[in-house]
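This document starts with one chain, in the form predicted alone, laid out as C-alpha cells.
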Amino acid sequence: MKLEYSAAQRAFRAEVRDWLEANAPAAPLKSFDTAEGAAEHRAWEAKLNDGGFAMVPWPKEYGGRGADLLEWLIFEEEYYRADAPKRINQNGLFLLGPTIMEYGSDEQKARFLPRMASSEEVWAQGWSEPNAGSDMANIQATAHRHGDHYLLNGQKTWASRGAFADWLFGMFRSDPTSKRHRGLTFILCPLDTPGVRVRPIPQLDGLPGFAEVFFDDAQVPVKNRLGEEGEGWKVAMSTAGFERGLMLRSPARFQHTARRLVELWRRHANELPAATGAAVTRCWLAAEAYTLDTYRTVSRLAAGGKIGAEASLNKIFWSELDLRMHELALDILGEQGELLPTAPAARGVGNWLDGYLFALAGPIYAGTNEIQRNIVAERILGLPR
C-alpha cells in the first residue's frame, strides 16, 4: 500500500475543505432526534447534495460524483475536521444505498438513490423485532403476496431514525412454512402507508431516536421488493456487511474523537496521573491503526476483493474503541462530565456525555459484539460451533 496521496487526491481534499469552510454551519444544529432538528439536518443534506458532496462515491446519475473509496475517505476526514453536522440519513446513504447498488433493478436505482442522496427521503432501519434482535433469523413479521402487492403484518422495534423517517427497509417472512433465515424477503415500505403505525421510543436522553413500527395489513407493491422473494437473508447480509464494515463508521469519526480526547487531556494533564496520559495515547494509536487498516481494505477492494467475515472484526474494534474513548473523557472531566450539552455549567464539554450515551449502544447495534465474536471464531479462526 502506497501511503501518499496523488496530486488529484490532494486537489480533491482542497476542494472539499474549501467548500466545507464556506458552507458548513457555524453553530451546531439541533438534534435530529427532534422535529425541528430533523428539518435542519434535511436542509443541510440538501445543501450538501447541491454542492456535489452528499455521497461522493455514488455514480453521478444517482446523486454522487463518481469518486472512488479513497476519495470518500478523504472527504470523511475533511467532513469531521470541519465538525460538520451528523448525517440524518445514514441508514439510507451508508447501508441501503450500497445494497440497492448491488441488488436493485435499474428502475429501483433511478427511483430511490437520487432522493436518498438529497435526503428528500430519509430511511429507517427495520431489522429488530421483540423476539428477533441479534438473532435476526427469528423474524416473525410477515409479507403475504396478493397479486402485485404484499400485505405486511407484525412489528419492528428499535427502528433507527424511525420517528422522523419517510421510508423503512426491513425483512419479512414471506414463506409461512419457512424456518430461520430461509423464506425471508427484503421489502422497502413507505411509513405513510395505510396500516403502518409509528410509535417513537425515547433514548437515554429522552429524545425519540428510535421507533416501534406496527404493520396491520399494510399494502406494499411487489416492485418495492429488493432482490428475489425468499432471498432476503442474502440481501440483508450484504447490508449488515456495510453496517459492520467500511461505510457506516469511517475511521475519520474515531480520529476526530481521539484528537478531541488528546486536547481534553492536555487541558487537564497537570491534575491527572501518568496512567491517564498512557490510556489517551493508546486510544489515539488505536484510532490511527483502524485508519490504516481501513485504507488497506479499500486498496484490496480497488483490486477486486470483497469484504467478508472480517467486517465483524471491524465492528468489534470501532464500537469498543468509541466507548473506551468516551469513558476516558468522562473520567478526565469528573463531575462536569455528568452534564448534558444543554446545561450551562457544562461549558462546552457536555457533548462528551452525549457521545458516551450513544457509544453505549455501539456494542449492541449492527449485531451484538458477542454475536460478532462468534462469527470471528467460526468463520475466521475456524473454531467449532
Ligand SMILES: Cc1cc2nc3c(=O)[nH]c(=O)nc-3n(C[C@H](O)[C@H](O)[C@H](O)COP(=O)(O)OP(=O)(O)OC[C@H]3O[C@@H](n4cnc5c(N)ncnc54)[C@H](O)[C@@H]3O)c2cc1C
The other form holds:
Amino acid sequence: MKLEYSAAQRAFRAEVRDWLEANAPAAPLKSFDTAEGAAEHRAWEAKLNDGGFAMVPWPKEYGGRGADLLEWLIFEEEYYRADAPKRINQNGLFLLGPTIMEYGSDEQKARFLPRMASSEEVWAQGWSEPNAGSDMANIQATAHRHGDHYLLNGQKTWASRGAFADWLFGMFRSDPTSKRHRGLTFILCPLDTPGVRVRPIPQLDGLPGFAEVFFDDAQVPVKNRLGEEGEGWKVAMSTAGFERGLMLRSPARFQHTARRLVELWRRHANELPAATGAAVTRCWLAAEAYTLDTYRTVSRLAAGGKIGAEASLNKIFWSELDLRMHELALDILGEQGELLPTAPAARGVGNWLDGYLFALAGPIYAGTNEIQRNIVAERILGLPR
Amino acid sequence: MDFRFDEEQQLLQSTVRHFLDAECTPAVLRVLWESETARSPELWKKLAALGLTGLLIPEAQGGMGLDETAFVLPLEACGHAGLAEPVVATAAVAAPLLREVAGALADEWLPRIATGDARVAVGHPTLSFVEDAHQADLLLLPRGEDEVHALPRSAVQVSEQPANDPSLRIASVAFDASDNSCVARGKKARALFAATLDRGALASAAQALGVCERLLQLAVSYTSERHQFGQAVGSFQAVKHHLANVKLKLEYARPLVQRAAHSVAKASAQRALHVSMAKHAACEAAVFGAKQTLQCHGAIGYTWEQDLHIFMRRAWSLDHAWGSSSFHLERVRRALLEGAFAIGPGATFQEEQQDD
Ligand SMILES: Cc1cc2nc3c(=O)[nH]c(=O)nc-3n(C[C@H](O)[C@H](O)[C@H](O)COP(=O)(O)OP(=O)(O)OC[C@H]3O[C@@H](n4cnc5c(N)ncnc54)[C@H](O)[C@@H]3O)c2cc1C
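Could I have the structure of this protein in the form predicted in complex with the ligand, to go alongside the form predicted alone above?
Whole complex next, starting from this chain.
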C-alpha cells in the first residue's frame, strides 16, 4: 500500500489546477436547462477541449490525453475544487464515449468522439419509455431494417438534456418477435432527423431538464448502429457499468459538497444542536469513505481488475449521501432554505435548494436504488431470486 | 499511489483465515465459554507459530517485524472467526507499547510474546476495565494520564466484571504504584497512551469488519434455506434489502480501516483522526449488521443455541472496546469543527504528500 502520488501525478495536478485557475468562469453559468445556459455551457466545453481537458482519459487522437484512471480522479478533484461548471455533455462523455470506445468501429470513433469532446454534439440518453422504466427490457420502440437504414418508431422519455441536445443514443427493438432483452439494437440518432419530435418536460425546478422523444418513421443509416443488431442489451450494459461506477459520479463531487456543508455548519455551529454537527461529520466521513473506496477500486482496475455488480453499491452510496448532505444544509439554513436564488435576501445562501432538488433524483435515475439493492442482494450476496 | 495489499499480506490473511476456520469454530468457542479462563493455551501457541502474536515485534526480538498495514487483514480474519484470544490486547496493543517503552522490559517480554509464552494486558486512562487481565502475565497500567506502570499479575488485584460477550474477559485492576513499577511518565507517557488508544481502536475496527462479514454470511445461508410461503425467505425483497444495507455499510467502512492502518503504521499526524473514522464506521456496520441479521433470522436467531449471537455479541463488545462509535465520531467532529486539517477534493492524501 502506497498512498502517495508520483511526481508525474503531482505535476499533472498542478497543470490542471493552473489551467483551471486561469480559465474557469469566475461566476456561475446559467443553468444548462435553459437555452442561454446551454449555450454558455457549450462555449465552456469548447474552451475546455481547446485546453485538452475535455476528457483526459481518452486517447489523444479523439481529444483526450491518454490519462489513466488515477489521473482521471485527480482531474476531477481539481475540477470540483475549482467549482467549474457542470458538464452539459456528461451523457456523451461519461456514458456513450466509453461505450463507443469499446464497441465502436474505427470510423465511428473518429466520427463521434472528437465532436463529443468539443460538445459540438451534445448527447441525450434514450433508454426509458413510458412502459420501460425499472423494467428496461420492456422496451417497445422499434427499429425496422430497410436496406442500409433503420426506420425508428415509438417513444422515449425522461431523456436528460434532450431539450437542447443534438443526438440521442437509444435502444430499439429490431426484432419484432423478440422478448425482453433479446432483439434490441443500440442506435445513434440525430435529433433533427425528419420524423423525430422532441417535447421538453419541465422538472421539479420548473426547467425543461428532460424531454420526451417521439419517433415516426425516422430514418437512420445502419452505420449509426453501435455493436451488432440484436446485441443492444449487451452494449447498453457496458454503459450501465460506467454510469453507476467511476465516470458519472466521481468522489470529488461529493467531497466538494461535503466541504461546503462543513463550512456552512462551522459558520452556524454555535446556534445548532450537537446532533447537527454529528450528522454533518457523518456526511463528511462518508464522502471520504467513498473517495478511499474509489482509490481502492482504481488501484484494482489498474492491476487488471474489472468493475462488476459492486457498481450498484456505489450508486446507492453516493446518491443517498448526496441527498443527506443537501437535506442537512437546508435544515441548517432554516427559513433561508426556502429562498429561490432570485430572492433579494438569498445572497450568500448558495445553491443548496437547487442542489437538493437535483439530489432527490439521484435515488431514481441510473437505475433506482431499490433495483440496485436487489442487485447487491442477488449478485453480490448471492441471495435467491 | 496504490491502495492495494501486496501478495504477502493477502497470503497472511488467507493463512490465518484457513487456520481459524478449522481451529476456531463456533463449537470450539462454546467450549471455551464454559471454561475457567475462556482462553485456549493451545490455540494461542498455534497463533504464535503462525507469527500472529509477534507480527508487530521486531525480528531481532523474535517477531515478524511487520506493521499495522500487514496486521489489518489477519485481524479481520480473527474477527470473522470470533476468535476470543487476546490478539488485540497482547499482539496489537501491548507489543508495540513495549517496543516504544524499550529497554530491559521490552527485551524481556517481546520475545516471550512472539513465542506465545506470555500474554500482556494493557489499561488506558480513558477506560475503566482491562481486557484479558485475568490471564495476563504482565500488565501495563495507567496511573492518572501521566504514568505507565508495568506489573506482574501477582502484584495487582484483578476483579473480573462479567460481560455480555462470554468471549470477552474484562476486569477492574487495582495496584500500588511505585517508582519501581513506573516505566514512562509525563509527555512520553501521554504519547504512549494516545498511540495505545489508536492501536486498540484500529485492531477492534478491523475485527469488527470480519464480524460483520460473518454475520452476513450466516444470514445469507440461513435465509437461502429457510422456506415460508413456499419460497426461501431470502427471496423476499424486504429481507434482501436489509442485508444489502449491511453490505453497504461494511464495504464503505473497509477502506477507512485500511487507510487508518496505514496511518498508524506510518505514525501519520492524522493517525488519531483516521483511526476514529475507521472505528466509528466499522463498529457501526457491525452493530447494524447484528440487528439486521437477527431480524432476518426470526426467532431462531433469538436463541442461545444458534451461532448468530456469538457474532452479535462480538459486534457489541468490539463497539464498546477502545471507544464506542460515538466516542470516535465525537473525536472526528471536534477535529472537523476546529478545522485542524484540509478538507475537500484533493485533500484526502495531503498528509502523505508531505512525507516526501
Ligand atoms: C432526473 C432524471 C433524469 C433521468 N434521465 C434519464 C435519461 O437521460 N435517459 C433515460 O433513459 N432515462 C432517464 N431517467 C429515467 C430513469 O432511468 C427512470 O426514472 C428509472 O429507471 C425508474 O423508472 P421509472 O421512473 O419508470 O420508475 P418505475 O420503474 O415505475 O418505479 C417506480 C417505483 O417502483 C419501484 N420498483 C420498480 N420495480 C421494482 C422492483 N423490481 N423491485 C423493487 N422496486 C421496484 C422503483 O424503485 C420506484 O421506487 C431519468 C430520471 C430522472 C428522475
